[in-house]
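What follows is a single chain, given as structure tokens, in the form predicted on its own.
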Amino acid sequence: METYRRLFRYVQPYRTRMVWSVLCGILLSGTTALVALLVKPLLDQIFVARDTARLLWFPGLIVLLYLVRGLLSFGHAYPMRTIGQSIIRDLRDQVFRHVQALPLGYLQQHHTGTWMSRIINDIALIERAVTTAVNDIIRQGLTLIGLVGVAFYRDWRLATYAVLVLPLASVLLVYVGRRLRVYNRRAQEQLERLSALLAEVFSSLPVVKSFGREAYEHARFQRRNAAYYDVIMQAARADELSAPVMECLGAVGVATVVWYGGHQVIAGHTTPGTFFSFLTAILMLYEPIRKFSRLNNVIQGSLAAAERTFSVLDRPSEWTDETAKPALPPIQHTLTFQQVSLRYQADGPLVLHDIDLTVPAGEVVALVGASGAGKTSLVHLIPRLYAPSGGVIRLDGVDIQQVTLASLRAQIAVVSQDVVLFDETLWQNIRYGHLQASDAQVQAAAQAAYAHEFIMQLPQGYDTVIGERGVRLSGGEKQRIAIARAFLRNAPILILDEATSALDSAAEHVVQYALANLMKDRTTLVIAHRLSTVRHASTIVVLHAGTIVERGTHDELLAHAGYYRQLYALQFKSQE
């Protein structure tokens, strides 16, 4: 019921338009019980009286009754359909910007693909139930409703004797429920899998055409396609086994109603016209019931999505208890780590711990270390990425964890190896950095960043769309694009991710360049697997297994014959 209760809720902003669409259903319904009715005066009055009179006014009031149907349908059916295209589409809104709020470690416990089905496909199965299932609860109830009084109205103990399989077929209906939820989440799991597969795949083809793997991937496809297939089938099985038995039970009492009415029609207890009206009314009965069991289907599938858009809604987002923070004012002297350690994983190991750092305003500082030393998760605590799990992280002598995260993540900008650029124009791409940036600003960055002139050769400019990550544009580029954007973002704090480490000699020379000018009167925190960027380093700090085992300038590492001047033999010698 509380998933009832939650979904009922998004209807609220559209209550107007669904009173009127539900007077509109009323009068529909109350039309569909006329139909019935009118049975009895046509055999009776008409035909069994051979009123030809009333013969020549009848057949108009049946053509102005079926108009008055179709106007009452537009009104019941259209206003229904605007409501649950209004809630689907505030439904996905609010997953969408949920999601992208959620904490960056449980999103990574996901699949791209799993969040991908959440808002596709499960918000689909959700939009069958609002625009479909509930239009057609309230129209058919209310015939039901209607055809039930007229039944009981002509005969009510033959109407007794009808409705009788009303129960048995109300527990079917719950029996048959019950296993399409489940077999409807199963399948929803299924598809998220398969969602999953298909954005693994499809991000990666330069790779599985590289290594000649699509028979392999094709092989992974087709045993995640079965496993939906099969569950899929459970659930049609069960949904196609309702109906008929529904009509079976139908037929049960129609053959009740035909044998009993029959023998009254007969032995003078009641007129043709009589029977016939009610016999209408029952076969008209049968009708609805048999759809409220395909109804009963189609809401069981989306009641299991809903539980499943809902468990994600329920998560707590990075962003709750923000409005009773205060603002982080600009950072005037010191980033500074203190006791710090970082896990995970509530139970899983430590990747960074007793990691004290002070980070003086406006000074470089070089993190270097073998792969795994932690060196990524350190500068990813500084944006409050993950939260540390011991310690805090003070921008001058304010814990980053007691103000807000807009203010904070203001005052940061990022360039990283892995470049994400989106497949819109490059002024869209360079803008990502500051939204409000006039032409002229976003040229000015581009500028400093040594793109302009590559861009300017484009056929169209600024207004070349790159494609998906930046696809046409070369390594060297995209980190220029990426440079731009964080100059135009104009932040104290510059987080420099590994960010010329894919780029050859040629395209590093113009990148860094363009980082020196990005990270003049800046803090900036470099990890750094080239020796251009550790040596000028105000300080370097070296990292190992997690924690910091030596920090200083290049000439005092290295003369102090420790760790760091292992790596600068094994690493960076060879770039001298």
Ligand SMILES: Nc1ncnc2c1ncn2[C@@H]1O[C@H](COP(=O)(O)OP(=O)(O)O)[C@@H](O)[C@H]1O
The other form holds:
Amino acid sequence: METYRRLFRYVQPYRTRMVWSVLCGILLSGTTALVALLVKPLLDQIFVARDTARLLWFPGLIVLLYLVRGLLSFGHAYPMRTIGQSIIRDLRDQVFRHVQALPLGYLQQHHTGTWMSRIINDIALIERAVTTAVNDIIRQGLTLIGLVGVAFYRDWRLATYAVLVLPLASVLLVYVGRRLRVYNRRAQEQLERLSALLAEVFSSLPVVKSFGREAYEHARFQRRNAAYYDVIMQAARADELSAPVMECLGAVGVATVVWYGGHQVIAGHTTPGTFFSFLTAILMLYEPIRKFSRLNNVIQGSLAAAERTFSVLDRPSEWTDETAKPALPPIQHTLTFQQVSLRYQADGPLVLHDIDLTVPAGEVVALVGASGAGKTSLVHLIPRLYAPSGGVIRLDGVDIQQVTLASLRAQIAVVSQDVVLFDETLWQNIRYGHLQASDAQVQAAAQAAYAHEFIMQLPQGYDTVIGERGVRLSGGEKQRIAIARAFLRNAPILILDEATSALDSAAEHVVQYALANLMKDRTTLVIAHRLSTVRHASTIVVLHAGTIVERGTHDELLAHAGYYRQLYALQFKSQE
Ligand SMILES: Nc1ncnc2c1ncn2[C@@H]1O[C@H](COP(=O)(O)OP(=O)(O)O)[C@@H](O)[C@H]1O
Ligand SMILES: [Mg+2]
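Would you mind generating the form predicted in complex with this ligand now that we have the form predicted on its own?
So here's everything in the complex, that chain up top.
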């Protein structure tokens, strides 16, 4: 019920349309009862009394009645469809916005495909709860009441016989509905797993193909596809069985009526007109009852989807406490870490601990360490992609947890090893750093990033659409686009996470120049695996197993026989 109430809040903006639709629905149900009611005069006055005058206008009346019904039916159904689709659109917008704002740690607990499935499939199911439900509850419900009314009006005793089966039917409805809700929830979960697999495979096609694992992936897909089929069929059995069982119960009712009513007519206690009018009402009840039993099933499925959707919406997002916080003032750019620690999961290992670090304004601090030491984790804390488990990070003395995310992130530019580009033009990809930038500013940024030249050599220049994740560009080219983007962002704090590690030395050279340009006058934290970058840093910080083990300049650290010297021998010496 709670879920329903919440769902109907989404109908609020479309109330007027709803009222119109409901009004037409009510009138439409009225005409249905009218059809049953008219059977009596038709039979008794025309067929039994042989009144030719009435025979003239009666057929006309029938056509008119159905014309009105047609208009009412459209006036009822069309606005309802509009409302249903509007609600889906609104809900999808809201869920998309919310899901994007969920903390990264939570989002990463689920697969990308899961989120897609929730936004596409779950919400599509919800539409039916709103439209079909309102539609049928009102229309079929009123028709039901109208027809039962006619039945009782014609012969209340007969009517009582006919509805004796109803309590049994409703018990059945409730039971089937409950089962269906369970099946539907399972079906959604299976569909999510299927989407997850799809998302994974289609984003890894080069690997799948080069390892020749198409059959392997197909087998995985088949298994999940079959699992989905199984739950769907469970639901289908319950769904398809419920209607015939209802009908059989109905037949028992009708049989009783024919038997008893037949006796009444033969004995002359009632006219054939009354009896057939009654029987028509009972037979016409068949349709709304069948729809009602289906309706219950549909609603149960939709409610399962709605519950899942609402549970996502109820997760606190990154923006939950934002309004109470002040914006971060434009910073002088000194960045400090005090006793910072991090666990990704509450019961997980300490990935970082006892981090004390200062990056003075305008200087370059290099972070070095073996793979898995925690370098990326450390820099991800600065734009608050994750919250530290302990300690404080400050910018000019202000705790970054206490200011708005937007103001914090606006002062940070990140260039990482995995460049993320979008399937849009180069204009749009570079402008991602600063949406209002002019064309001249975009070109200036590209120039500073040593990207302008290669862009101009592309057949469509800046208008080139670069393919999903930039598949049409080389590693070095993508990297320079990312740097141009960071230029355009023009943020005082710069984070470089192994920005050149994926490149060969020729490509790297150009990117190095671009980066040197970018670092000018910015407070920079650079995760480095290149000696040249490390040498230019004012301080080198050595991270090992989640904590800082050494710090100093290159020469200081080399002079001292510590961890850096080992690392240097392994990683940097060959670059001399
Ligand atoms: N999102 C994550 N969830 C859980 N553990 C993670 C996550 N990201 C990194 N880790 C773990 O944290 C440790 C440090 O990783 P990372 O910061 O990426 O190291 P580095 O960048 O120095 O190679 C690793 O043991 C890694 O398994
Ligand atoms: Mg890393």
